[in-house]
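One chain comes next, on its own, written out as structure tokens in the form predicted on its own.
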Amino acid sequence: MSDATAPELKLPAAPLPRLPAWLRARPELALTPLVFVVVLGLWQAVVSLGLVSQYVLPAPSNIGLALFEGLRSGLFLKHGLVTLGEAAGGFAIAVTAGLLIGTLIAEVRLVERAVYPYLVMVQTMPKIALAPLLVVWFGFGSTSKVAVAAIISFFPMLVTTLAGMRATDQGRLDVLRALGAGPIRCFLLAKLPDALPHIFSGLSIAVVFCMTGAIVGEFVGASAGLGYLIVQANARMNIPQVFAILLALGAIGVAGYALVQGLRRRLLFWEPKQELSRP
């Protein structure tokens, strides 16, 4: 048989290589990081072919420069602290305030047909617009950016314990009051248990809010804070100043929610895992 006439061998094609286990049950773990990345490689491109302005978007790379000076020179901590105190401290009195007036309410159904209206006006309020007269009350120090965010992150926590009260097992009461618990056993044993997924839920919008609070009231008035550092440098067009100090308080507010989700999960283990959201 002539080479012309020979029959053609083909050899097997290679198996394509198979993705590492971990990464085919969490692929975002590597489509996160790329998409990050594709997205700072656009942004340099647009800023350095002159397409937008320095003024208007700055570059990925002139950021991270002035990321790494605020935080070489100590700039950024020193602010950062004094922001994260006074959210800290707004975050405390919201969470006290709301669960014990949303147990309140959810208790006694005069107090909620004579006081609830009233904190439903008060939230409905543009919350920029008390920041000037909380700071007319208490002053342009701390004092003022605590109580702009304990007014901001305070409604959360009221509906989200209100609504966990409501929300027990009215079978479980029953079986509770015929073994003869009081009102003090029932709400420790069953209401209380039942709530804590919706009042975990507020604490982790509270969180959140807080911190929006503090940088309002710093906008408003103040001297020290990571609010009057974007107010200080917005003045001098200091723009990429301005996005590094967004980038520190976005990690901010990323490291609190992530704290309150690890405590949820570490506190309601009997809750379905389904149930609780990814920081």
Second form
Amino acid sequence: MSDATAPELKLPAAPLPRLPAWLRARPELALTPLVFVVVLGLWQAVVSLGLVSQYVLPAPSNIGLALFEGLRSGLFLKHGLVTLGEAAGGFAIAVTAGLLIGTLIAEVRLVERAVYPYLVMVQTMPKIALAPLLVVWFGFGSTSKVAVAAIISFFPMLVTTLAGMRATDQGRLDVLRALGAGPIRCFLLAKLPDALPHIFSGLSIAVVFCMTGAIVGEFVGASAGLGYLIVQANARMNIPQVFAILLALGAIGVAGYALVQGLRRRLLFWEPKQELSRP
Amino acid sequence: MTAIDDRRAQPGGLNQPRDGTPLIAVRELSKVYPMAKGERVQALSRINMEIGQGEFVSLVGPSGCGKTTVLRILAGLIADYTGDVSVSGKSLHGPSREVGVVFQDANLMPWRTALANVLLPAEVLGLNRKQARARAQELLSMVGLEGFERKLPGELSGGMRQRVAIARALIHDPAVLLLDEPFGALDAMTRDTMNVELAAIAARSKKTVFLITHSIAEAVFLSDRVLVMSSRPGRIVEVIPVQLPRPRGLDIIVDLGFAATVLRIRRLLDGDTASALPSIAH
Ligand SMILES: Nc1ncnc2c1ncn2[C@@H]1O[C@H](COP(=O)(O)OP(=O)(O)OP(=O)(O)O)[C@@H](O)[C@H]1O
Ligand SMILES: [Mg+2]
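May I ask for the structure of the form predicted in complex with its partner chain now, the form predicted on its own having been displayed?
Below is the entire complex, every chain and molecule, led by the chain shown above.
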């Protein structure tokens, strides 16, 4: 029994040591690109064999060409900067207003009683539905897009700020109160830092929502921006360009999210390091 | 009940300090917590006590009897009580800088280093930065945390965090130190060491100390007097003077007087706590 299993045990282990050490430690570094290549290859094959119409699903090669063309001509950059500007404007407004109003509601009883019921009411409405109205109010220029971006990013900011301000550790507050610290000191020395993890969840939602807001605003009516470009390309049945713009939007979204996470790691240095979950 | 009334009647009774004017005086202190649905919890009922300058007084009693409530009132964190509380002859209105508090939990700011946590009261009270820094360094060494100044609370053990909290309570050199089960989370060995250190701090700096503890042995080891509370409603049932010479070492647990005092308090608590063990911590 034992002499039969001994040589067998070595067999499954044999191919692994030949792999480089980094690959054995993190196989996902090879597997993730591999999945990408396989899916892309299958996709290309399905479209090339004529199984799906080019108008429904363009081949990856055509999307790549459209992306290259859009970047080379400067078209994507020009419209991308417009959308980015609108999203950034909306983000800034939403963050400022969310932090201010969230803090006021949490700290001042009277403000909570006066405005909170209305905010809850508005919050349950789909804010996207306001986009056409906002375009009527603020015109076809950038302002209406900033407004849409601001409104849909505002609520996640408000709700997370409120939750953060209410998550204050009472024990730490007691330490400050026992020293006779006033409300401003308590806010700066305990409540605000304690609220930061919540606020950062709000920021990472808002940074994605503000792009959505700007694009939806452009859908309703615009003369520039990536949302406008999507509508144009769609109308001309230039589906590869639509996909190319979606890729560009994805890249912007990832960059914004990475920026927020980077800031979080710096500002919330005391948080226990979160291990990336590896299957 | 008659025992308490006797003491209240007779001046210089046991719930008053043995010498000097009282630094803390509590008269007929009662506290009711309002609850949901209009219910009320009578947490404290007619507490009377006096703590003299430089005296070390402990408060023992079963869980939930109102010990923390007494401490929070003395710390100025609870305002809606009835009765009279005064510190240094002045009746208490809110927190006082003459008081340093160590809570049941360390309550450190996780975003501040050990040193910055110790410096927090100095910042809030606007003390001289340079002097406070030097003192904070000294205090950290005193509680055995030299070399851990730059560590964040998340990098410290529970016992180390509690020691940072003790250093923090001392930074502004308060006359009174209030401690709410400061060593509850420590292992018996560390706890013994911390008790010896606390006795030394109290003796050296002549601070007035009010300690809440679940450990009778700890209370007897450290205190001049031990106040024994019972619950529902919380009231002081006995005041036990501890007539053991100072300085006291850990070997006091084999002293007959020590054992007798511990036993006496244990009988008063009447099975509310676990049986006596030959350790300071238990
Ligand atoms: N904030 C509060 N609201 C309502 N009831 C409270 C509050 N704090 C304490 N109590 C009640 O008052 C009583 C005394 O509580 P307290 O915290 O003073 O007890 P304790 O002696 O410190 O207990 P432990 O030894 O477990 O810490 C308990 O019955 C508790 O339920
Ligand atoms: Mg307690």
